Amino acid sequence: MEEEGIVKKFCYMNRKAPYGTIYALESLEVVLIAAAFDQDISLVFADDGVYQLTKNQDTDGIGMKNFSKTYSALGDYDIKKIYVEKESLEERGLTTDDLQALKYEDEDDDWAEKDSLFVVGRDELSKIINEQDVVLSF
C-alpha cells in the first residue's frame, strides 16, 4: 500500500493457540489476503501463538481442520518476516526444533531457499513492532 510514496508496514500479532478459537485461522486468512495486495508484512507469534507454528499438529481428536501446513506457503506470498518471541517459546518448554521450517525462495539470489522464521527476544521484538505503521492483534 502506498500513500504519498510511503510504503505502509503491517504487523500481524498472533497470541492465541491455534485451535479452540477462530483467531489463528482468521489471522492467517487476513495475512494471505493482505499479501495479495503487496503489503509489507511482518508476522509475530508470541504467548500461546507460538503453538501455531509447531510441527506435526494433529486435530483429529478435536474435529477441526488442521490448517498448520498453510504456514509453509507464506514464502510463496512473499512473506519473509516471521518472528517468534524467544521467551514465549522458553516459557512453554519449546525450542526452534519444535517449529516448522518456514522458507522462501530468493529470486535475487538464484532462487536460493532462505529462512523466513526468526526467533527474537522481547526487546528486539518490541523494536520491530514499533517500526510498523499498522499493528493488528489476533
Second form
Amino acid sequence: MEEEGIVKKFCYMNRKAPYGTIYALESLEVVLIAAAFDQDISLVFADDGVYQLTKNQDTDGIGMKNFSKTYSALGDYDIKKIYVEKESLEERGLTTDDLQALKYEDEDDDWAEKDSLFVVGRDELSKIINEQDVVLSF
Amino acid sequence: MSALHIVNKSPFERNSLASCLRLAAKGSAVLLFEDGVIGAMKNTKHSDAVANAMSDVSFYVLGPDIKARGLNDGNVIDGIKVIDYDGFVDLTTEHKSVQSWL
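Alright, leaving the form predicted alone aside, put up the form predicted together with its partner chain.
After this comes the whole thing, all chains and molecules, with the earlier chain placed first.
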C-alpha cells in the first residue's frame, strides 16, 4: 500500500562550530534520519556553523570522532540544497576553498555530478529561510 | 607569578574572550582552546582585538583543537604560541591560578 504523504519544506539551521558542543553532530544525525521521510530538505550553515564544513578536519589530537566526512554522503540521501552564508565566511577570513566540495548525482541527468553546496548572500538566505515550513535550529 | 586565563568559547558566539581581554591583568597569560581557537585565527572580525591585546598579555592556543576544526596552524595570529596538551599542563603549573572564562 503506497500512501502519498505531504511533503513539507524542512530547513536545518546550523550556527555552531563542531566539537566544542554536540550541536553539529546531533544536527547531522537528525538530518540523516529525516532524509528517510522524503521531505524537501535544505541545510543552512551560518555564523560559526560554517566551520562544520571545513576540509582537512583532523580530530586525532582531541580524541573525538571526526564526523566531517559524513557531509559528503548527504548527496546519496538526496540532500542537495546546502546553503552557506557568504558574510559568515567573510567575517571569519574563510573562502569556498576552505570548505569541502559537496556534490550529488542527478538521476534526471544521467547521474551527472553536480554541486550541492551554494554560497549565498544574506538577502538570498533570508528569502530561503522565509520559504520554509519548518526550521530546526542547531 | 601571574594568572592563566583559559577561554573555550568562540568570540563570535560569546563575549568570553572580550571580557577576558578587558579584565586580564598585564603580564598574565591567555590560552585559547576548544571553540576558543577561532579567536586565534588571522583575518577574522576579532583578530585585531587579539593582536592589540598582545602587548599586555601572552597568548597560547591549543594545536589539536585547531586541527580538529580544519583550521591551519599557519593562519594563527603572529605572536600566539601554538602548544599541545603537555604545554597546557605546563602552563597550569607555571601560573599561580587558572581562571576559566565560560
